[in-house]
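Here we start with a single chain on its own, the form predicted alone, put down as structure tokens.
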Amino acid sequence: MTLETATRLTEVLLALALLQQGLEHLRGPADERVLFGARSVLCLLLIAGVAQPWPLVGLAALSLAILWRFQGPYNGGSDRMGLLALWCLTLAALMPTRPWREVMFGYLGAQLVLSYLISGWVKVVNPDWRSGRALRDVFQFSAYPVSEDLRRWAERPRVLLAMSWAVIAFELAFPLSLLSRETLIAGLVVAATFHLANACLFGLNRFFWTWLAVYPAILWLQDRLF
């Protein structure tokens, strides 16, 4: 893969991902309106390619006001990952050499690795993950899941054992799959496959499309690294 072709997948998927969390502001205050209303607008240019940088500069200086007015990343991780992407992008797309480019738009690809290695080593040292409990806690007491009749997975110790340790290997040895384009694309849909559970499971469904957004990014520099 190219680095334009994975330039521009990453911008046509992350303006998607954009555009899906903005229609939930559609019917908010009026200064939200106009910021996402705004971001809408820029996201369609962004698709359709008109006046390259100029897209993405207006969304990275947009997204400083989204996130004055919000005080931060309102959604947490999801918002972050979709602030990364966006800001390795305009970077990539401001900078006079290629090099440069690639150093920006490779620097998005080995975030995402981390994102998961990370994650995982936060799980594995804690103890509630270990045990399983953590999930459990998450079925029984938090407002995520999007059915009461999930809940019940609470009174299933062994089965969230089993997940717990099958979401703390998968995290862990994420960074393996950077061994072979096929291992990659395996490790790829098995996360893509994690996120779309956890979208089912518990409506975090910014989580799918934002990170689905940056996959072109690990493709890209799997390819240029190995």
The other form holds:
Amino acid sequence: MTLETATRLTEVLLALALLQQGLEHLRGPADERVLFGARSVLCLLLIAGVAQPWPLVGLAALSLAILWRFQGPYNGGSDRMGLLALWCLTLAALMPTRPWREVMFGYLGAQLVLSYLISGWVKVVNPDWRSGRALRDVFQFSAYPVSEDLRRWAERPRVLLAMSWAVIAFELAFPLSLLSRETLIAGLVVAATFHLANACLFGLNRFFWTWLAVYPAILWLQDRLF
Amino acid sequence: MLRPLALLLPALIPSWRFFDVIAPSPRIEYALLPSADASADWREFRPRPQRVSVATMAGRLAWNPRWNETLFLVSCAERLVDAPSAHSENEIFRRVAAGLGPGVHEPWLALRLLFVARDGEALVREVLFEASPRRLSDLR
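Could you present the same protein in the form predicted together with its partner chain, rather than the form predicted alone shown above?
Then the entire complex follows, led off by the chain already shown.
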């Protein structure tokens, strides 16, 4: 995959993810409708490939106003990954030489790998995760399960222990998927399934679309490095 | 200008420590009052449904504004306890008031934050924040 193809694919997927979020905000207060209405217009320009790189620059500038509006990300980690992708794409587009464009876009791919590896590391060093207790806590009392029926999963410690180790193993092993194109694609399919499960069980739909948008960056980086 | 850049920095240099510790979890409770000093009958704001169908879960992949707003309110509640600010309190008041809909007759809205945590094998609940009641007419 060429740098141009990968950045373009990431731009379009990210714009679609931001559009999906933006539509959700159009039912919110008036000031949100203005901010996200403007962002949606810029996303449409980005998808159309019009006046590049200015839609990206506009989106990056608007992201600061949105951060200010909510005094931080609206939806935690998913918004942070969206911001990272947006700023990496913007800086890559503004760089005067190809090596610098590669550095900016490569940073995004590297962060995607780190997002799984570090998440796995902080879990495996935590005894509560290794015993399944932490995942039990997630189902029992955290704010995330989307229904009361899901909370009953907390009564299945063996299932949660297996799920905990499956998540830890997948996250820690993800960097190994970079060994070949086939293993990377398999790793990304597993990762997308993981995000899909989180979207269904915990309502984290923004993670699913945002992480998917960044996958071209790691496909390109693997091609570039190996 | 510096504040938005400071807010952007954790996104550009992320920590990626998802779910490293399962912290006490906030529940937003509200009460509608006939006067600011009336006693409160607390109710949970947006309690989760008993069951969500697979079809609904699939639909929420594309359209999930209510849940995402609820998660934002959870962030505001956590911020309010960790680093109190008028912004977080205002957001919770305004969004709870908007979420109550039009058929509310009592003029005052009270809010409190109840945190649920595990202590050994038991779940414990503790009120860590209670706001002064506000007039609903000022919030809409």
